[in-house]
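Shown here is one chain on its own, the form predicted alone, set out as structure tokens.
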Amino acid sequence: MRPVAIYVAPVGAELIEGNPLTAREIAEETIACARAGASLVHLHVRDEQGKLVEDTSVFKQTVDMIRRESDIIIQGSTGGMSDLSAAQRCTALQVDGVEVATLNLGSTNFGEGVYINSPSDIRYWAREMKARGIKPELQIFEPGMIETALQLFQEGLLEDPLLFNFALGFPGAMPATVKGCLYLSELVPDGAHWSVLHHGMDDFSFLAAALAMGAFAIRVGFEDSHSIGGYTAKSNVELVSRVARLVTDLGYRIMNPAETRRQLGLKS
């Protein structure tokens, strides 16, 4: 039975019912998601209104509360469309307990806006992660970004095993299609891991296809979508529980945090 990791991104930008915002709400939701099968949680530094901020106080409280009750892998973010500087966008890296962080590998259109990630900023974030012993998760919105990752690897800013995440379905960027995912997976070098998120998904069909293509992990959560087959999930736990059932129904085995750490070569 091939092992598969489940990631959860619990905090959405929309202030909808069930979307956790306070430190306690996020921590409790994360702990429950871990019990339901998630081995990694993706967190932004946000205030209690959901806005991206530089202040890490709520983020630190959240991490501390999670750590007291769960060994789930905590992933910080250097992303999110905002007016924050490159340094402000990576404040999550300064918080103890963060083991993995997102590294966006290029700029792309998001709806009517432009998500800017310049080469100099990308190298800055990569150096910060390497200095702190944090594993970069390489965010791929377009095929050319994989070449950027391979260039950073040649420069010594990234280390094996490389961890890619295909972030698909954002308006204006690469759509979440089976053909597109297959193409990206074929560009990934041997020995690397890749996962997928489907922004704005209505059901799990694309995630199921990604599993069939060999995905190391799939991601769900209110940051990506709160829909399951035509109705709105009441919580992130519901999403994780449903996708966990999908994984096992397809004949795969769900990895726990300890096994996921070993697969990713994390030092913790």
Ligand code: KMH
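As the structure is a computational prediction, the values presented were derived from the model and not from experiment. Positions refer to the first chain, counted from 1. Basically, rigid core = biggest C-alpha set you can superpose within 1.5 Å across the two forms. What changes on going to the form predicted together with (5S)-5-amino-3-OXO-hexanoic acid (KMH):
- After superposing the rigid core, the C-alpha of residue 208 moves by less than 2 Å between the two forms.
- If you fit the rigid core between the two forms, you'll see the Cα of residue 228 move by 2 angstroms or more.
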Second form
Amino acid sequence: MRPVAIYVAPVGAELIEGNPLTAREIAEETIACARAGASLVHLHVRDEQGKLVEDTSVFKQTVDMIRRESDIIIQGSTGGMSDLSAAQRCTALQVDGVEVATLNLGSTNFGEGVYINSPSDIRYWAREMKARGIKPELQIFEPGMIETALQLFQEGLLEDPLLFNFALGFPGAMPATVKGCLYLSELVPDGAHWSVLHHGMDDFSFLAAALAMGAFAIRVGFEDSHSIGGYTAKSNVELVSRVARLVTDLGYRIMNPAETRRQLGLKS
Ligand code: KMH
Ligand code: ZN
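Can you return the structure of this protein in the form predicted together with (5S)-5-amino-3-OXO-hexanoic acid (KMH) rather than the form predicted alone?
Shown next: the complete complex, the earlier chain at its head.
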């Protein structure tokens, strides 16, 4: 049976009911998601009001609480729309326990907003990750960003295995369609892994198609959507459980954190 990983991004920017915000709430939700099958958690450096900040105190407490109970892989974010500088956006990399971090490979519109990731900032974050032995997960919003990743690989800023995450369905960016996902999957080099997140998640069959196309992982969570295939979830655990059921119903098996770590080539 092919192994598949489930990632969870539990904290949304929208302050909806059930969105965990305090260190304890995020840690408890993450631990419950790990029990439901998630092997990696994607976390931003936020304060307890959910605002993206430079100060890592809530983030550190969250990581420590998770670590006491679970071996889930911790992914820090260098992304998110904010007024933070490039240096302020990567304070997660300084926190013990962070093994993977997102690296956004270019700029895109999000609705009426503009999500800026300039080439010089991308190189800066890639260097910071390399210096700390933190594995980048390459956030891809459109096909040109894969080209940029391959360019950074040529420059020695990225190493094998390359980990791609196709972030699809954001308003104004590449939609979450089967053909689009297939096209992106064919651009990634042999030996690389790719995963998907579907902003809004109105079409559950898209996730099934991504799995059939060879997705290494599916990411769900309130950061990307609190509904799934028309159903509004009350917690991240519900989203993880729904995807876990999909994975096993399709005849795949769910990877635990240790196996996911090995497959991703993580050092820790
Ligand atoms: N929430 C999206 C903007 C990141 O944090 O680096 C995708 C994302 C990027 O998770
Ligand atoms: Zn994020």
